[in-house]
Amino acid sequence: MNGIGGEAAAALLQYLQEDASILVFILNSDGIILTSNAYAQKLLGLDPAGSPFTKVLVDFNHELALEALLQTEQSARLLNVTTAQGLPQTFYFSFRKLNSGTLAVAESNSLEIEQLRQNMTLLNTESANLNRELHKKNAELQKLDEQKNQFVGIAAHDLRNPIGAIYSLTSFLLEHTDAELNSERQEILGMIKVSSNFMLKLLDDLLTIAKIELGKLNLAIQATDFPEFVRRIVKINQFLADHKKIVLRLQDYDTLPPVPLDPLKIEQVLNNLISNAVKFTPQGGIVDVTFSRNADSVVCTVSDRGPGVPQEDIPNLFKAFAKIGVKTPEGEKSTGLGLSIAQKIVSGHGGTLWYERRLGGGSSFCFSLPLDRGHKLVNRKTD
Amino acid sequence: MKVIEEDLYLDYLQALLSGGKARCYDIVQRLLSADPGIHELYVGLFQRSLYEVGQLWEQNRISVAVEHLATAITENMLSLVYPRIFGAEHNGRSAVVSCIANEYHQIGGRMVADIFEMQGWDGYFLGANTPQTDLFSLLDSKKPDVLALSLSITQNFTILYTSIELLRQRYPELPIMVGGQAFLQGGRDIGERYPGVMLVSSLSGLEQLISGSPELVSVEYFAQGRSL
């Protein structure tokens, strides 16, 4: 078999250094680099030349022995070598021992490249079509979740008219026709009245839900004397809480300007917040309602003495129907909507509705309304 | 509709061939946001620049892992339209798209199920080298109006005639259409040898034939043996 020579011989040799894409070292028998091809000091973003070969590779576990790796005349021994980048780079390194040092070569696996690149395509396409259809999804859901709300909305109206009925005609016959009634039927009937009354809740609930999802909190903006406001409704909550001796304390702070919300709604959300923190406090105890003002923004805080949050119930504190692990002294009822509903509320006046554990023991939950709602006016669905 | 300035198209072609992602990411925004028309931007900027690619590619001006890079970069940008092609209001109408067995270039396709949506049809696609059984399967369970077969590779159309064949004998009401760069080879008398089966061979094309009268994707009116 004729070799490579003559003419041929000094093209190949050309065409290794200026040209190939393999890497190729001429080490003195110290492992000092001597010379390397154009390809090498490209890959490598300098001239190697006087280093030790080990600088140029990346030596992870810090076992690469380099007297060992040159004696051994190894074909395609696995190496990765810095690259101007900074990122290593695999290469398949063969040593050849020459007279006075060793020859180093190495290459890139082609066949290995070509595979990991359509592994590459192919997962690149796949993920694509799955984001497809993640936005497909997503658009069907949205959908779905405005059909969802309409149909509640009207189920929960349509509903309303009936069940308000039941619970006027309970309460007349209660009212009316005790004499006639024997105590156990009583009892029955005000069974009725108290349960078509909390549906009654869970309808205006319902609604309100309804329509804050499909877009329509519409709210009623004025500037509003804060502290009277407050002070108002904890005189007007003050009444309910007095069937368990319970205290609804306010500690005022009088020089707020006025505060830009809806009076209505955000009455709504505090009811919500005092009506639940009586609930959780037991007979003759404490609710504080705070208020103080921030740099832009009012915090209003109303704090009980209950049991608290189990800490894996705060994450769905807010979520519609949530199921927090704690039950109320006396085993009042709650439609598991109110929170949220006053969570969109506050988050449409663009404010944030939190919950706090209060020192010492109990709940505390703060909403801010900020005092300039300026680009801050929400008036949108909220999430 | 507003064309795309070609300054701002030559612009993103050189991001596109130099895997400057971010740069075509910019681009795009900048046109949504100018609201050129979905249309315009499927096929002024991405058909038009993925064809050039292509063009560069067999003048082997450019690697075939530039060709991907460029394929994998547009993949994304088609993902910035999705807000504005999804959440049309459907019209009841559906269509599964989807590549033959072996056939690798994915994107004409799901441009293609893109279309659909964005004329309020429901657009399935099911990707690249798609086996038959996952076809039959996703058309048993959607029940399409029509079927859209992509074909890149002329290499394939032995592939798809018998796809074609397998298809009218599971379904054969069901209206198909094809199309795809491999037509601009041959294959164009597909009409005739299948009845039934319509050549919509551009964006365009398929854009007239479902907006206007979506009742003429049917059976019957592939079968004259028309081309689009």
Second form
Amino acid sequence: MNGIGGEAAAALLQYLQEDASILVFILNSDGIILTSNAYAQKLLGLDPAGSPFTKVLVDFNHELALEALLQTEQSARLLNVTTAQGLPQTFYFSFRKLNSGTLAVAESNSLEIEQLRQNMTLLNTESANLNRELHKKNAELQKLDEQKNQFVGIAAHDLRNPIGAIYSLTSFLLEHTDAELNSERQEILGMIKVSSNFMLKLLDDLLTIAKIELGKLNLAIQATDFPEFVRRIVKINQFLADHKKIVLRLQDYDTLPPVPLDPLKIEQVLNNLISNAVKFTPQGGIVDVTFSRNADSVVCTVSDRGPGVPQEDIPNLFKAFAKIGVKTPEGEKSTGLGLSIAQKIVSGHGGTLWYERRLGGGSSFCFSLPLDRGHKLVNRKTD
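Next, give the form predicted alone, keeping in mind that what was shown is the form predicted in complex with its partner chain.
Shown below: the chain alone.
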């Protein structure tokens, strides 16, 4: 290096070898890399010594000729280098002849870097704009969802009275029929009664869902004697199960402290789980209702001996209007809302509702309720 003292030249060489953010390769006369600096090795992810120089380059057009390449001493040439991540990176390469080979030096393409920065800035701006638009759309969707729930609630409320009148009048006609009403007409009235009763249940469920979705799950939490509470509900449901000669068997293993819950809401959950179990249990079968205590919660389980839930239907069990691929033994209808409502009620209590396959066949639906009486859950909004 003409004009540079020995000590300065040595310092410059050390800098180029160890610290400079440029690529430095020394090639022999056959284009084999003899040595490279630290930056080149870090970029490539290896020490390329002994490899042909063309191996570290990306030849997109398959036109790289080493001899012609090494002759370009007068001007820098844009070439792509394969990085350790397998991605091409563009550098300006310059070549200088040495006594026994070639010196190849490359620096970053500043124009490319600047273009990348501009593209990143543009992408960040677009991302921020999209994010704002997404928040706006989410707010609009939330408002529309609230309007939908309000409409469903109003419609269900307004429809309930006329359908209730149809059910009551049909029941009256069936109870006070005379000899002139033939069996065919009695059958038609019976069908009207069954259908109107189903519609009343559906409307009640729609009203409940609408209230919950609007955040109006108002829980009247009170300390409750859980064993006595469950016994009473099982006894009531036994009368409804008698027509199928199904036995509701209660097994309570643990004594419990008073459990904080809303009796009306949890009774709705238990009635739904027990009625479902009765629907899917063959005539003369058994439905088990059990409860036990965990470290910080009470767990209640309702098990039937029916066909069980198909594996493909399990993920949708607790979704509104979910239907499963198994029919009840007597073809009873379901609104498809009961389990969704039950899950939201249990969630509102800070608990969990889940499904398990019963050992030996059938289904088990379990729910947990926290025992922490200091947990404030009134007016809690569920997801």
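Positions refer to the first chain, counted from 1. Here the structure is a predicted model, which means the values were calculated and not measured. Each form is matched to the other, and the largest set of C-alpha atoms that superpose within 1.5 Å is called the rigid core.
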* Asked: Taking the rigid core as reference, does residue 30 move its C-alpha 2 Å or further between these two forms?
  -> yes
